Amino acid sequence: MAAESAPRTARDFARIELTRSILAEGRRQLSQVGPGELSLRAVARELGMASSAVYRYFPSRDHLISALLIEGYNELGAAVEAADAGESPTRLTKRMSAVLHAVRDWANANFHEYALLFGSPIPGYVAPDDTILPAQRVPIVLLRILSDADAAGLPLGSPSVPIPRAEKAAIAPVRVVVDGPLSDERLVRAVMAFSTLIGAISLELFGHLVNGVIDYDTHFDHVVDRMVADLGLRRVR
């Protein structure tokens, strides 16, 4: 039997609370200043608290970049899962429609999250090993639902294209994820899909639609619908 988790103390309470109010407050930063201008200083400040206490829960300006990260992954997986598990497992395109819009519906009510994640790299700043797979839960979700697909026999959308073996080696790591069967041609159309759909979003919140596309809604239901009918799972409206 295994030993029972000794129970925690009111210290070990009261350094969580700082690590949340910590995190909140560096998001409310992300917000007024962006990652690159991010300051342990001014979190210390805001929450009336010495620099040097702030100091022993995230050491540098990039530990709590790196647990922002995480906590951004995290809650954008678990929106994605939740969207998910909230249809029919055998209702293939309900989920896949489902989890590509839980993406953009959290990408806008966490306009600055979402940068932080999918925006411009912060100079200086490399992303530790443990924000990886907090990263690939939302590519996991679209994965596991291609893998059913593949499962149940189901064809693609459009003609497929030979796939050079330099290709099949450089979306390798994307193959190791995958719990379940899933052809060469889908994972392909896969990681393109998991492109095209940050790649939509991205050029909607930062404003590179402006002009050019005038109803989002609209726009975003119908790339929905040709990345669906493209990964074999319904024919496009």
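I have the form predicted on its own already, so could you send the form predicted together with a further copy of the same chain?
Shown next is a single chain and nothing more.
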């Protein structure tokens, strides 16, 4: 966790540059072949260097994938944050809708990156701690909107299902990622909404739901409408 020494020599700069190039080439390949097929040798070949040289920068293929994972989380997170920031802060419905659509749009535009983030995990690969914070960016945006709703006193439809004490404890850890207030009822619905979001996108992208016959554009629009309604979002203040 020690901070890396600032780049001073030309070598340092060259190293940073090359690391970026490898990462960029990795991403370029990811846009075509999928995480499991990402070839370190192909990256090296495309960069005109020996495959062994890449190991000076990434000790293994998993480390490269790990870096790409972080990059993916950050890019998705940035897109989602931008979508949120693009709406008036008081218009919670629009903010939430924009955020949900941003996730789907990014997933559609970055198929393999999405598969890397939310698809099957690479076997034998455990995500290092540096991935945690980038991975939390999207949930944070979602929860902040909901926290704003709570702060504004926006009501939820009367809860049809009471939340058991055990469930409150189970999802409590999720709350820590957001600053403001967040009721149990909204938190539960938020976690479910996130599951629905990822499930809907995964089913669409991975073609596991009646492939091709459903018009996902209109379906997703409607799903978003329902989620927004379920989360009790309206214009506020």
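Owing to the predicted nature of the structure, the values given are computational and were not obtained by experimental measurement. Basically, rigid core = biggest C-alpha set you can superpose within 1.5 Å across the two forms. Residue numbers count along the first chain shown, from 1.
Worksheet item: If you line up the core, does L182 shift 2 angstroms or more at its C-alpha between the two forms?
Response: No, L182 moves less than 2 Å.
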